[in-house]
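Okay, so here's just one chain, in structure tokens, the form predicted on its own.
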Amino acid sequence: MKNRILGSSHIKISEVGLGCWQLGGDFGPVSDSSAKEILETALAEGISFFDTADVYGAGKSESYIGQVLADAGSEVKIATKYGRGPGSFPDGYSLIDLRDSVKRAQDRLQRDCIDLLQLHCIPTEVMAYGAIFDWLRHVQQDGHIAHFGASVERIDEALICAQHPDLTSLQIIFNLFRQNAKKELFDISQENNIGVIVRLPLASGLLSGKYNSSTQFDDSDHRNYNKNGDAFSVGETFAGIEFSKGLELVKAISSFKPDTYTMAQFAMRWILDHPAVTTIIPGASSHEQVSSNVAVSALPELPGELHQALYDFYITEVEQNIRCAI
């Protein structure tokens, strides 16, 4: 597995890190032994980077990673979010109740200093006013936290964000299906040394290819309940494309990948090649999902004539199917 730094922070993690929203059971029902072995397995397999939230199945995927993760050592960085938890989205924000959130998340997570804390998609007027900032620094001159960064939906809300120096990370939507990243945001990250953690590599497991018209989803899983923004942003499920819309994106997209790469593969080392990318964080349903998404990090990158060819076919073909504002 290889590392890259985390923004300015220089926490050395792995470019491949665990997704753990899955543990929450917002993908389906999850058992314990199950959640257990993807951890443990991810852990074997070089993963030095877990992503979770407060609101992943109400506490749940940190109970899991705190459980599996306690002695794991100071070499594995967790991160977890505040924000959209009940009583504090969407207008509930103030120092005591951020302050309480992570001292729960610090009982869940077994750790008496989170790695990173992110604001979690919180409201846009929210993180334009600042004053959350400010309680962020307080929590972590309190030794709470090590490192704040912020998890966004939209791009122009990771430039507000970005306009604060002491910002570690942004967590950002970024893949074959939502590229505007690579033109108005990379160069002002790298410039101003913030990590990108990208989520939804594979927008939800579309980009995997594994998918078909007659997938269907577990009532509990958002690919069922929010595949048209019911719940939440329609971004956050399937990158906003429509669900049989994107079969056929995916379909022509399979026509530009090497015949040794997996889909998913292909997807996710597209990703990888950006510089300003710091970690990818792919969600896994099985330890042998771990694994696979463990080897994209070994593979090559991919020819420069390939990335410019498949930017070439987001702009005609795929953008225009987004469906909320990016």
Ligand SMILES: NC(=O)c1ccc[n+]([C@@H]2O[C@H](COP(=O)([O-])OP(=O)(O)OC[C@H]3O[C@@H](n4cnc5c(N)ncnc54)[C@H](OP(=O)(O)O)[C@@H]3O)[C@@H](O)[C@H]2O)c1
Second form
Amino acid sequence: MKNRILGSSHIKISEVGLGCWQLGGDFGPVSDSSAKEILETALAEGISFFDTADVYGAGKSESYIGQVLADAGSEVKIATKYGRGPGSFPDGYSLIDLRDSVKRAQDRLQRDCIDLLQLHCIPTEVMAYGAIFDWLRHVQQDGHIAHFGASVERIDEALICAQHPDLTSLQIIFNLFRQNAKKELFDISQENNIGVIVRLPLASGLLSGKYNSSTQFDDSDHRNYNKNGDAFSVGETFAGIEFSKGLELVKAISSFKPDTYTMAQFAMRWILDHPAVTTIIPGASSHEQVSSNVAVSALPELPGELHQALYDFYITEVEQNIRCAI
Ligand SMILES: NC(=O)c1ccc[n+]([C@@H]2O[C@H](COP(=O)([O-])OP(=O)(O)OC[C@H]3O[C@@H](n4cnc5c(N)ncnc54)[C@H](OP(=O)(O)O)[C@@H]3O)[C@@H](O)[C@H]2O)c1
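Output the form predicted in complex with the ligand next; the form predicted on its own has already been displayed.
To see the whole picture, the full complex is given below, headed by that same chain.
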């Protein structure tokens, strides 16, 4: 597993991390044994970056991570988030609320200091007002968090956050269905030495190419209950592409795929080929998926002309189908 440095933090993390939203049960029910097996496989395979949030399963995802990674050593980094919890989102933010939330996360994660705390898709006006960044600095000075960053829905929000010189990372959606960061963010994040954490590398699994028109998702899976954005931003489910349109687009994109890659590996290798990206955080519903995703780190880069062809395809065929502001 290759590592990259996370922004200005000097922290070395694996270029393939693990997204842990699914461990909270928001992709359908997850058994204790499956959650632990996924985390244990990730550790054994060299993953050293785990992304979670206080709200994933109301703390369940953080608790699993705390239990399994308790003895993992300081080179294993955990990033969690603040800002979508009841009482906080959308207008309950304060230094006291932040401190309380961090304390609860520390308990669940079994860590005295959280490696990276990210603002979790908070309202644009709260990030623009800026007081919340001062509160993060207070909590950092108290030693409860080592670094802070922001997870955002849109590039204009990323640019607001990037104005803070001590921001370590931005978490964004960037995949074959969402390529705008390439032209609108990466030069700036690199100039400002801000790490880029890529979520939804597989557009919620769509880019693995394994779904078809008969695929059904569990009632408790956001790919069912949020398929049209009824619970939260539609951009967080299938990257904002309507499912049947997504199936068509994946089929077309698969014709660009070299034979030696699976579709999921092709989609993730494409992301890692961008030097501005620090890590990808694919979610996984099985330990086999974790192993397959880790293998992407060792695959060769894709040729430049293929990158250009995939960008052209995005501009002509994909971008107009994204059902939210990006
Ligand atoms: N606002 C935010 O900050 C925010 C929002 C969303 C996500 N995130 C973070 O980003 C992480 C990743 O996002 P995500 O899980 O929503 O999307 P994703 O990584 O694009 O998709 C994950 C899904 O892809 C499928 N998959 C994974 N590896 C595969 C493989 N090797 N072969 C075939 N299928 C594979 C699995 O689907 P099946 O379940 O069908 O097997 C898995 O549940 C989350 O866990 C979370 O940490 C953050």
